[in-house]
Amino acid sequence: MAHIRKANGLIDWLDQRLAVHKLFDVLMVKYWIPKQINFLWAMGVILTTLFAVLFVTGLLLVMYYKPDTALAFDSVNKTIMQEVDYGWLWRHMHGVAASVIFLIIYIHMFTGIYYGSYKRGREMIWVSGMLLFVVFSAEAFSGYMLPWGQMSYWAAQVITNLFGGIPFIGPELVIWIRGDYAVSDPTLTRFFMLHVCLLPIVIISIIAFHFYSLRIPHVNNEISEELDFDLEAEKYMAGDTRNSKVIPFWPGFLSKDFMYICLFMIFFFYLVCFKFEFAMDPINFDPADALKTPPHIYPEWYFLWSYEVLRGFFFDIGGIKAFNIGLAAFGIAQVIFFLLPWLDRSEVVKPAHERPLFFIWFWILLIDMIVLTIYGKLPPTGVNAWVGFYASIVFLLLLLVILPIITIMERKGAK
């Protein structure tokens, strides 16, 4: 048992019982970050901040929300928006944060791809990050249903129908997810439970694992240099801070992150106060009506690229129905980024601008996903349908065929 003496303050009292100084050292003071990084490395902290905003505003909103199909729409659009003090502010903050968090996730993800931060021992960092992306997507979709407007209802109708395409268990699975034969009150109750209870717990667990997975291979840097973190840390602690290539997470790295968070929050509150409508589809301000289908159903902007892959295959091929081809392509699109560390067959770990073929591949992939996003919101008719078809083909080829080929060529060229 530890020797307990009279404490000289609260921190000392806690330290004798919980070893808070050692914990602070492990998590902050002796957690080493490369010096050679730029503002793109602040996205992780900004994501954590946005999740905290979502969590706090979500708690405030759930005090007044009614998870009942007869009451949900009015509880959001009348009670929260018109009767509760600052209810509009909490809803705007929640809606904008839910949308902007995906912008930051995509920046974070493409930064990782550009600098090869998924390779050479960092595979679990990448996989846990992609797992976060998938669970955040489920959290966003379940939250999109809660206002119970027209787009909420019909998006639930479309997405739950997709599970019907799974062989053997599809129809039963759809009923189980909905809790009924049609999207109705049990469906809303289930998605409410997922949104406010189960998925936040899963997200917090994966965030903790994501941070833990950074501890062993450490954070990458913008020149992808492989550092001896123990040696560089010794230099730093010996006082040679100029020649050491690392800084401690606290206060060195985190103080810079605070600056980026402050700058980002200016942008965030500008959106909350003046441009919040981009995060709230006007069609969703009409109550859900099972007898009135909107002329054009589409998801939020951050799902549009994968939605376009789903509907990009609009004609049967070789006797296989278009729906099944689109569903298979959609399934591949959801998991393909998990496999990136193994699809990239090169051992070279450098930024994309030092890998000529990979550099071209990176920008074509980015442009293609932007095209898919733009056309995902347009009606799938005429030339729009063909653009979506070819962009979907290009997306699959880039990841399944072209990336392995160019990285094998790169590996052979490096020998």
Second form
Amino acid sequence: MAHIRKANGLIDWLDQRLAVHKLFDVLMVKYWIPKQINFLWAMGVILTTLFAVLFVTGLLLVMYYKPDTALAFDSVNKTIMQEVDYGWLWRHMHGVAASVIFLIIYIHMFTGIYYGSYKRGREMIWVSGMLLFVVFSAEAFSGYMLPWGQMSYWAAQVITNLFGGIPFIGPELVIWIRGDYAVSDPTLTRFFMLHVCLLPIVIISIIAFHFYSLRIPHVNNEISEELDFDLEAEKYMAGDTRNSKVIPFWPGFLSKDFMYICLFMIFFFYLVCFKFEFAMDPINFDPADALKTPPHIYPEWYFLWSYEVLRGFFFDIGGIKAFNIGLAAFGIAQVIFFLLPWLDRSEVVKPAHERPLFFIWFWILLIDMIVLTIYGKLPPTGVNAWVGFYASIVFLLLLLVILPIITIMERKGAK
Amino acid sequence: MREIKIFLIVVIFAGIVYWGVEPYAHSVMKPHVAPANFNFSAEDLNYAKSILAQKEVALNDAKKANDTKRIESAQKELDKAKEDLNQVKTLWDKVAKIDLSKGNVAKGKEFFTENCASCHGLKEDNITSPVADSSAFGVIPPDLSAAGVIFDDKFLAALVINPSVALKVYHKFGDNFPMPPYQDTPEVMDANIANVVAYLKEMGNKFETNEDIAIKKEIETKYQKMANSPEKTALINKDITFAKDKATFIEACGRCHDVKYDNFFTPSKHSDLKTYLGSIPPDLSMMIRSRGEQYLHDFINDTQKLLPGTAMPRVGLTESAQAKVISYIEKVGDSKKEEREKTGIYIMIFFVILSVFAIGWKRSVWSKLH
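For comparison with the form predicted alone, please write out the form predicted in complex with the partner chain.
Time for the whole complex; same chain goes first.
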């Protein structure tokens, strides 16, 4: 056992038993971040903050929520929204944060793509991040069901139905997921379990892994420069803080991020109190009714692009049913981003504006996904259906065909 | 500066997504309607004409497609639209001829007791309805004490002449609406209608005055023990407004709709309402959040415009009565609106101040790093 002496304070007492100084050093003071970064590098900490907001407001909401089809709607809209002190605030914060977190996730993802942060040594950061995206999607979907409004019910009906398209086990799988032949009380109760128990545990574990995956390859920077972190850290610790290309996580990086969080929170609470309809669809304030299909069923905005890929294929091709083609394309869309580090065949790690072909590809991808998002909400009739069809084709081509081709060209041209 | 450029790009793209999935997509999905019009004669004529125009377009399309079946059904619908327009025109022409300012209250009461009192009560004048529950008609016939103040008087005249057309439920009930149309020679009819509307208005004003007094008394009793202060006056005024709004709501909507979040339940039986209207009228507790103020405003004014084919009658409320109804629905369904907007400002101010400190802290840390 280590030698324990009389402590000269609480910190020292803890340090002798838990090595808190060393821990703080490893996690904070001697965790090095590149200096040349812009505000886009604050998205990670903003995401963590939003997750914390979701976690805390979620705990408060669980105290009053009732996962029962007969009680759920009123427990949310009457008890929480009107009777509990500031219940409306927790619910609005929870709903708006759930929506806004996806905006930040997309910004975070596109930042990674633009600066090549998924490449050469950073693949696990990218993959764990994509894993987080998928589990977050499941978390958002299961949470959207809980108020048991019209959109909760019908979105659950449509989405669980998708699993029916999986070969051989589809129909049985749907019943297994729903816990009944149709979406009903057992479905609500199990989605409640997923939303408040299993998925949060999984998310927290993956977040920890995502952070850990940054330790070895380190955070990328604005010019995608490969830094010798040991050398730069030595420079910093020797007192040459101005010329060192790195900063410590604490207080250098976090002081900047704290500033961005504060500015972001002004905007966030504007949304929470004054502009929340984008995150809390009015139709979901009608109680679920299995006999009354709403005229338009659409998912939340952050699922629209993949939803549009799903319904973009609206006619049978070569004897294969439209539903199956759509489902296959949807399946590809869900996993394709995982493969990004390997679909990019070039070794060049540079920001997109220094990779001419990739630069064009990046902006076309972004615009195509915005087109998919907007047309994913519009009724799929007439010309809209065709826009959706071509945008879906473009999406698949961009990732499956064009990206490998242009990056191979880049690699060969670089030689 | 580079950072600002990047920020602007992020804002622009996020803004396009927001615009596309919110205002733009919803404007595509929601039916476009003319704004609420409390001149019901003009409203009904415009609506019938717009339907006629739609059906003409449909017929032309069918002719272009050269589809005999489609042409046939489109022609049928067009004929029906023409018929509807005629019906509406005939009704409102009749109403236009009546001089409502020349009504005689005493004669109106006479007419009421002879013709209306077999179904309708008028408690303000000690007339009780013999129809006590909803089993006979599917809904309890309204007591007309408040009718003269909450309904438009031209609408009331139209209602007496041809109820199912005035209420815009002809498509559902045809000529079998529980309340029969009033028929007589034109001169007798015009005089009688002017008289009965005058009577209803007289009673309505009396009813409102008495009701205001009763509400005021009840609420002052409720706060009796509280010491006088500006807060107390504010509380009393708030409660009085709410009670008045609720009273109007009950008169206008309460015979069919529940508002369970305010513990209000319709005296008509749900099973009777279902037989009568085809489905149980929805609970209105959360309508302000699910439909929004604008929709409610347009919908109550002319139900068919936003929900073609609905069995819900056009209510015929005056603009001020309708405002009270919507105000009640909002106070029940979005009771924390005031608190939300006030708290929102405070939280935002808090983060503005915190941001100032955060910027200062960042600068002091980074002064050694640059």
